[in-house]
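In the form predicted on its own, a lone chain appears below as structure tokens.
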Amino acid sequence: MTPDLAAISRQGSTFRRFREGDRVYGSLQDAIFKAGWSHKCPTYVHKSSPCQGACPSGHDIRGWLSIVRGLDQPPAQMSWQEFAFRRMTAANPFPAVMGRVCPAPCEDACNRNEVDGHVGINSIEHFIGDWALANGIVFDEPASESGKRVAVVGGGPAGLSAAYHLRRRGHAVTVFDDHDALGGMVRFGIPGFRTPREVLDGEIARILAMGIDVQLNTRVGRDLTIADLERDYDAIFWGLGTQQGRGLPIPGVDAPNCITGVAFLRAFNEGRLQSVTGQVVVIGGGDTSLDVATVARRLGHVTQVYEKDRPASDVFGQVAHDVATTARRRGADVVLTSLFPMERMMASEREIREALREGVTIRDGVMPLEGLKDPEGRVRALRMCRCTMNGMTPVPIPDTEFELPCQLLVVAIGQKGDLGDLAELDNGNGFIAADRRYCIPGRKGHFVGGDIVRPHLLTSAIGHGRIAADGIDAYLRGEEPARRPRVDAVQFDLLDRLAELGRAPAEVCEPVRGTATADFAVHNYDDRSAQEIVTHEDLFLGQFDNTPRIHRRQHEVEADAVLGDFGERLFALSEEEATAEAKRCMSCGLCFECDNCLIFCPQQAVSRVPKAERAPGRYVETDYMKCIGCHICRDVCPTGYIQMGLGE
């Protein structure tokens, strides 16, 4: 297909790697003599993809994109489904979750943005765990016993990362909650219409099958103390998560209708929240912010209030609705105030067009002053004012007041640990400190991860489970956790998948210089993907043609429809729709198989690896006696995967 030469020139992408009016040679003939006389020739360099750069988890994105797509088949009697669920999960075991309600900092980083647009990863994740769901995918049980014992303090999911990265080395786990189910914020804090709890249940059960006690209704700290579990336990995991909601802090919102959004969503859902009265304001401008304003539309407000109805009453556990009283109920008034302009919002894009569609009002870049409150002691507006931003310090804009009534508020500016049994591990300001292995300075065998550390996304709370699931296991071991790479993710490692293949070298060793004569995975190879991430501008973006993108269907609520609407907002892809999307991968970094290089080498001397013999990122190879270093394979790959080294 030819591509489509105006659409690539409006994306910025080129047919050559030089920008227009670079002069670098006066003909290409002084080009080939000039690097020929260089000796330079190929070297295949292995490096990251963005869109595992950006991945707090850890994916092999780019691996797992490519056994979608078709180019990395799996074993005998395994589809490529599961092939790509195991490739996903030695990251992160929540594929279905993840899927629906990451925010997808990998698509943001995807150099596929500098042609048309990024890859859908998010949707094809989700197509990949439902499958599993659906086809009851199950993990394997470790091959034998470390007779170690971990616990786990939470039930989140840090805490159940964790948990399935130490299971899987062997080891012991018992994981201790304090609610009567598990999956910590994912359940508590996110509605079931982002995260549907059947998914929920079924990624849970899938990791505790592997063989992990859990101990429900403990608290340590009050059922349970610290000593007992140094006492019991060879290491111990903190994934205690951030229950309790930050105040605002302004004057007069110490009152009965002001509450946290962590306390809001909690309350539904536990299923005591069943409707909100009037007009509801929420503060914020994040993620957690928007689930509080879209789930308030959705349960609307009653038109008689009693006492025991008042959503405040719910949240602190009081009385439930009466249930004649609540089913007369009408769509709720909700505004969301935000310190930032909209394009700035922490909230992600998709979250706050659904939130807008759904008919919740979004205020930016205004700033509370002041809670208003009416004979009862109740907050009945809030004295606001426009606002720019300093930094993270929003600065008033003279003259700009006004008043915006409210009958609830919600506050969701933040969160921090409820520690108030566990005050020993307090740093001070409602968290755990943690050094770059999520160990807990001065307390040998003690390490920690999630939102007790540091508030973020779910994918970052999975990706400390995960990196201090190694440093467990290396103290388990005696030895002294290893120095985190610079790139800290799962990464493709071209000797492991010749070994599964049965096709590992005669002989390994640091690449072989100059040669081609040797029995060796890829003469030249350089392994640089925990350091280095492979950019656009290293890329022959030329090569891709215009693909738009193939979008999961989505469950659009219009705002006159929203009442007690809580179907699933997004649907998985179709089993096609998800190859094809995964085809538009550029496999950043590791060869594709394109054939640019044996194609345009004027030497003719790059040939194909033997069929027997190949495996990903080993597909060609250099008769470094006929190369005359002339760069132009270089040039033309797609991938960035040759690079011209061997020196001078």
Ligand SMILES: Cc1cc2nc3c(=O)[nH]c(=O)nc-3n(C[C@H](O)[C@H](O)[C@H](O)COP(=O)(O)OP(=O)(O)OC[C@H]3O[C@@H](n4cnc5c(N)ncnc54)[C@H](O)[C@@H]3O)c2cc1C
The other form holds:
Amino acid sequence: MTPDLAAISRQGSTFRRFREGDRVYGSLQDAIFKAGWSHKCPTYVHKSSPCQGACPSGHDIRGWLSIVRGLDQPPAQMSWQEFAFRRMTAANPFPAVMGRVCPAPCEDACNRNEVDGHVGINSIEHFIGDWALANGIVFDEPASESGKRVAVVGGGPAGLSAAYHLRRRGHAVTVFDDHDALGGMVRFGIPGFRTPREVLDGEIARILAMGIDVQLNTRVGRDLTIADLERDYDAIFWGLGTQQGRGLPIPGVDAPNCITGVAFLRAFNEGRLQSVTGQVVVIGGGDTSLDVATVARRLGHVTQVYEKDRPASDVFGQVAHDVATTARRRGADVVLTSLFPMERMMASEREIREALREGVTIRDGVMPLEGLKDPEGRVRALRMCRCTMNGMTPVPIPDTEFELPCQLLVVAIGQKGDLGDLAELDNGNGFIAADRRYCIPGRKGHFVGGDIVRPHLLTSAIGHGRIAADGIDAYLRGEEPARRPRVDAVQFDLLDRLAELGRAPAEVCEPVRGTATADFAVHNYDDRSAQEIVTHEDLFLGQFDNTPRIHRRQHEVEADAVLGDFGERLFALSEEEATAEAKRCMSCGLCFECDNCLIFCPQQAVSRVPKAERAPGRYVETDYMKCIGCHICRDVCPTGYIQMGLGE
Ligand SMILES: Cc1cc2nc3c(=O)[nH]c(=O)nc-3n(C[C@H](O)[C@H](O)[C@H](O)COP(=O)(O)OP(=O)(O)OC[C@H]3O[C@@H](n4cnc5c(N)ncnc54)[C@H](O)[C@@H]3O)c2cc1C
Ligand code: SF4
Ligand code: SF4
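Taking the form predicted on its own as the starting point, write out the structure of the form predicted in complex with the named molecule.
Below is the whole assembly, all chains and molecules, this chain first.
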């Protein structure tokens, strides 16, 4: 597409070749032509896009966006949606869950932020994930069995990801979990209005249908020993998560109405917590605290409190509420306090925005000092003060103390592992140590991943599971786990794609000097996607018009209507919207067939690859006998795919 300069200037282009005040426009001739020719000719360099580099689970984002936008075509008999789903799930088997709750670090890294705002990667993932569930798409069972058995301890995202990637390679997998259902924190932490249970159940069932065994209500360390697993399995993956909430390190909070965020949410998700009491204070600033606060707003409080109705009792599993009590429910006052100012809170911007809309009061930049108790020994208020942050340490601001009344105090300031009965795995801090390949140092055949290594996001836990599965697979074949690439993602592979299209080259070789006569994959093609990420500075951003992002519709719950509203908040894009949004992708690092190099080459040295030989990334070729090395093709390549280098 040729840039419409008039349109760009009307819309206010975000791309500037000159700084404000630049007055001298010398001839580009001198900059381009050092002589009538140069020894540098174009090479085609496939690099990783920054979105892929930033997705911890290692999605081939650019790859599946190019399918959604219609550039990479599915095989006969397969819809583009299924093709995109298969490309997505090569890395991450939970697109419908991720599309709802992943805070999408990929979008922060997207080069399109330099034009008009990132591509809505997460919303397209959501669309494909929902489409696959609605259309009953299943994973293939492995073509053959390896005869090896792997125990996966913990059925959260990390464990299920490891199980999925191992099963794809033909290993027999048994997942052990101490709950009566799989899903880990997605089921027992994140509330259903963010991840509906039927979505989670559907994505888990699809993984299990690959032929994975499950043993629920089985706690390893108590019901089975490590030695039992070592005896019965060839390798073990530990995906235990962090099940214990951290306590608040201040005096006066050892009270029955002071609980942790994970205990609160577990009680809610298990149906044991049906109301809260009066003013709820949540200490935190991350995802867990936001979930506690928004759940508390939905639950509301009962106006008349009997001993048996106190929420702390619910959390410890003693109460069933009667209908008459819940009928007298009112909205709860919920105050969330954070050490950090709001813009630096750990929770995603979207969750903070929604919480504020729903009536959660956020007091940022404050620190708790002491719990003040009533005569019954319950915390009645928190003594607090304003603070600044010195790194991760709060520094009190003198003379700013105040009291914050509370009837229920929920502490959501982080979690750690519950390794009491697995003490030999504990690294001393309530976590399990891992090397870069997620092997446990000094324990052959033991691998680990997810929050128990380093609490982070679902996508990170899923990425750990994928990387560990690679290591386990190598271990089971008697090999050392391979070194991980710098950009640890599932990458588009031109040779694989050519083979899928029945266009595998007769011969493959490294880039060579001069025009190749042999039937190579692509002459002068270089795959650096495992090492290099293409930045916006490598792109020709002037190519892209300002095109506003297409947002998902949201069920926006206002503060006065939040009580009892447990409906899902986020709606998937329509098919047309998903396709249009995918077209905003600039295909960073790989050709997207814009024809600029063909159009602008003054020597007509660039031509299209014959249709029958094409594949994504194999669309144009250069006749090096005609090329004079002017590098115009490189300058007008929007994706940074062309690099002048041949001949060096
Ligand atoms: C409230 C809350 C909200 C969150 N919101 C988000 C969000 O919006 N987006 C996001 O990306 N991330 C979010 N996270 C983080 C995310 O949930 C975690 O990073 C992720 O679940 C970690 O996966 P995991 O498999 O390592 O652990 P878990 O999900 O904790 O799963 C571990 C499983 O192992 C089981 N287990 C533990 N020990 C044993 C044992 N000895 N034997 C058998 N089974 C055992 C546990 O019971 C559990 O079922 C949130 C976390 C919480 C707590
Ligand atoms: S899992 Fe998260 S980071 Fe990865 S592609 Fe999806 S939204 Fe982006
Ligand atoms: S424009 Fe496309 S390829 Fe480039 S970073 Fe954004 S989503 Fe990724």
